[in-house]
Structures are given as structure tokens and as C-alpha cells.
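Here's a solo chain for you in C-alpha cells, the form predicted alone.
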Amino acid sequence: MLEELVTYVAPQSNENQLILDLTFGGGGHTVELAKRYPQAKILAVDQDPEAFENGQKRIKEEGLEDRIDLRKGNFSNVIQIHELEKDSLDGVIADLGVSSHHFDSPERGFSFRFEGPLDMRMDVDNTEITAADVLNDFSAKEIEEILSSYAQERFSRRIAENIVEKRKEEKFENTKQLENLVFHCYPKKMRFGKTHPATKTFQALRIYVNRELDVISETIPQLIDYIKPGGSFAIISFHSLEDRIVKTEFRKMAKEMGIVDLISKKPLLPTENEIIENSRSRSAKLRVVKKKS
């Protein structure tokens, strides 16, 4: 939903144009913003060391060093990282989807498609706990709660209990160990459906390790004060837990606080053509608010 996201945060004036991208990732949104609005400066953050390094290279290759200011860090700290001033931003965007390079890098442990270490940390420099730590050290009740809360996994208790039993024989170290265990926790008739049985378990562990939901709920209400009157805040989410938080926070600011207007009561969805071109976009939901003047 690149076109929609970039369009909604168009600068309000020709002076002191400033747009913030909370999730640089591969740089697609940030670079497009810089090209679409040549008078604007784009601020961006990314906590992943690999994404940050690749981002610096891309910015240089695109000749946009004076237009894009990319800094390393979690977007929950973006106010301090970029030393933002209140009412200074024309718009803010965030794409909460996990970057493709995470899923496609076996050494990061995000995907069960490859064998790799059970890491799942976005920020390997500052996040101490890994998915392996959770599986090997947490109690069955704690693991069950993670799977239930962050992925609504219907077999969370069975999976958690089997994890605790299995680790008595050997520690969990790689993605294929976990995939195999979860696969056999599902009833035989449910093992070969459209969605792989391990999908929700991997999602839950990733969200927990990186505090993804906490960061979203903490950051949204903080940033609205830094957006100019008339400026927009646009967020793309990819699963119901994220979208519920965005929906709740945006409606709170619109209905209870009266400081923003909802662009749409329902989330905007990708077009059929975009889904055909990029199957991962099929679950994307875009919500936008505009700060009142």
C-alpha cells in the first residue's frame, strides 16, 4: 500500500517540510517519500543492525544523503533519537510488517522454512532474550500465555506442555526442532491446511521477544503531539492484534480526546492487483488519522 501511505502524508506547506518513517525496513517508503516530495526532509529509524547498514548504503546509492536522516533505534525512542519538537512533523508513517529479509535470512530464526537458530530478535545489539531462551527457561504456563495472548493459538496448552517435556531431553536450539514439535501437536486432520501449524507459534514468540505490541501502544499516543495541525498519521498493520491497538488508539484520540479526524471508520485494504503482485500484502490494513487544526 505504498501509494496510499505516501499520498496521505503529503506535506501541508512548502516550508520546513518534515516527514517521519518509523519503520525504515528496506527503505521503500522512505525513498519514495523523498522522491515524491523533493522539498521535504525524511527522518527514519530502524532497530535492526542489518537493515540500518543496508539502508545507509541505499540512501548513498540513491544520492539522498541530504534528504534522508536514518538513525538506529527502536521507534519507541524516536522522539529522543531525532530530537523531535512538538508540532514539527507534516506526517508520520509506520509499516508494522516484518521485513522480507528477516523471513528470508535463516540465521535470524524468524521462519520455519529454513533451519536456523531460534533467535527472532529484531535488535540483536540491545535485545537480550531470544526465542530459545523462552522455550528453554520459561514455565509451561508462561509459554502457554505467550502463545495464547500473542497468536490466539488454540493448542497453546498442548504445545507448551510438550515443549517443557521435550526440553528435558534436549534444549531447543533451531527452528526445525520447534516446527516439528508444533506440527505433531496438531491433530492429523489439521496438519496440512492452508496455514502451517507452526505459523502462530513463531508469530507469538517473535512478538514477545521484540515487545512489538507494547511498543505500538506506547508510541502512538506520544507522537500525536509532534504532528502539525492538518498533518496525518498513517499505519499499516498485518495481524488482528496490531490492528486492534491502532484502531483503539486512533479512536480514542478521535472520540474521547477530539484531537484528530478519522480518515475512514474501516481500515483501507490493498487492491486486488497489489495482492497479485505481492501476496504478503493480502493481510495489510491501513488506518489514517489527520490532526485537527
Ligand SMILES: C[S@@+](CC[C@H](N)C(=O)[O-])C[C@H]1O[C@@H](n2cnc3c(N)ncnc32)[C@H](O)[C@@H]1O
The other form holds:
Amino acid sequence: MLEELVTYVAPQSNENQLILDLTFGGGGHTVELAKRYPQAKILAVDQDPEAFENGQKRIKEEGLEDRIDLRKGNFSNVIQIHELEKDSLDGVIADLGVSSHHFDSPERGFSFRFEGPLDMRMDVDNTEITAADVLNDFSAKEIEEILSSYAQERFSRRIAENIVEKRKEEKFENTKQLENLVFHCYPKKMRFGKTHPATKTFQALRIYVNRELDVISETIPQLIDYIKPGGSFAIISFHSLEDRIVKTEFRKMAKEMGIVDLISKKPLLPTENEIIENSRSRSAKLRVVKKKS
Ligand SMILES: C[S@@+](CC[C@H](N)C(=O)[O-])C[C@H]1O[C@@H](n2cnc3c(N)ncnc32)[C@H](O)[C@@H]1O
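Could I see the form predicted in complex with this ligand next, after the form predicted alone?
Once more the chain from above appears, this time first in line as the rest of the complex follows.
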């Protein structure tokens, strides 16, 4: 959906072209914006120190230091981080969640495919609670609540109770301990389905540790004042909980406040070809609003 995303946030006029990317990641979207709109300046943030450092290198290698301003931080603080001015942005994009880099780095603990520490923090410098802290210190009720709220895990109670039992013998330290426990909490006939039993537990812990849903609902209404009339706000989400928040916040601004138009009632979905090229895109949804002139 790169093409749609980049097209929706096209600059409004030839002057003071400014686009904001809330989730720099590997820089794919930011760099594409910089190349597509040669007169625009692109502001970007990412809270992950590795994404930030690799990003600075990439910007240099691409010779785009004058065009892209990448800062490290949570997008919920982007107004302060980039000292944004009201009605200044031609467009804002966000590509929510974790990056493939996170899933592919065993030492970050996001994936049960590898053995690694149960960390799961994107912003390792400023987030205090790790996934291991939740598993070792929270009550069974609290863990159950996290698993059911952030992943609708149907075996949340059983998993939570087993975690609390197991930690009496040994602390939770690595991803494989948790994967193994969740696997055995699933009924035998459900253990080898299309989705691994640990998928939801890992998703829920990651969302909790990084406050992923809270920051989305905090940020969307704040940023709209900083977009120029006629400018767009485009967000790609990867699971239904994120999409529900984006949909609700966008509808509120469109229907109750009357300050934006919804570009489409239904979210835009990736094409068959995009899904073949990148299987992780299969659950992506793009929603866009345009600020009224
Ligand atoms: C799906 S990736 C973005 C990929 C990017 N669009 C690209 O083309 O490479 C999401 C990125 O957003 C970052 N991120 C997620 N939530 C964030 C937040 N609240 N504040 C800042 N960065 C965040 C993650 O660290 C990750 O690098």
C-alpha cells in the first residue's frame, strides 16, 4: 500500500512542503516520500534506538541529510520532539506496530521462533517494564486480563494460572520457556493449527509492554491541528485492535467534530501481489482522512 500512502499525503502547494512519518522503521516510506517529492522536507520519529541509528546511516548513505529529519522518541511526543507548528503539515503517515527487524532479532524477544530474553520493549532506553517482569511479577488475574484484552486469547485464564504456577519453580527469562508453556496450555488437537498457540500471548505482552494502543488513541486527535487544511492523515494498522482505534478516532473527527472527511468508509487492503511479495502485509489495513479546508 506504499503507493496509496505516498499519494494521499502529496504536498498541497509548492511552498513549505512538510510531511511527517510517525514510524520510520527501516525508512522505506520516509525515503520514498523524500524521493517522490523533491521539494518536501520529511520529519520522522522512531522510538527504537536501533531503528534510529540504522536510520541515520541510511539517510546519510542516500544523501538525504538535508531533506529528512529523523529523531528518536515516541510519536505520542512528536509535537514537542519536532517543535511542530499548527497547520504546518501537508500530510502525516504511520505504519503501526513492530517492524520485521524486531521479529528477526532474537535478542529483542519479540518472536518465539528464536530463543531470546523476554524483553519486547521497542524503546529500551525509556520503557521500564519488560515482558519477563509481567510474567514474573503480575498476578494471574492481571496476566489473564492482558492476554484477553490485547489478543482475545481464549485460553487466557489457563495460561495465566500456569504461568503463576510455573514461576514458583523457575523465573521466566526466555522466549522458549513461554512458548513451551503456552503450547501445552492449548488442547492437543489445537496445537498444530495454522497459527502457533503462542502467537496471541506474544502479541498481547508486546502491546502491553509498549502501551501500543494507548499511544495511538492519544496521538491521533492531538495531531490533526498540526495538519494543513486539505492535508491527509494516513495510518496502516496490522491487527483489529489497532484498526478499531484508528476507525473510532477518525470517525469521531469526521462525524462528531466535522473537521475531516473520511477518504473511504472501509479500510484499503493490500493487493494479492503485495501479499505474495510480503506475507506480513496480509493483515494490513490503511485508513485515511483529509482535513477540511
Ligand atoms: C512497521 S515499522 C515501520 C516500517 C516503515 N514504514 C518502513 O517503511 O520501513 C514500525 C516502526 O514504528 C516504530 N514505532 C512503533 N510504535 C512507535 C511509537 N509509539 N513511537 C515511535 N515509534 C514507534 C517501531 O519501532 C518500528 O520501527
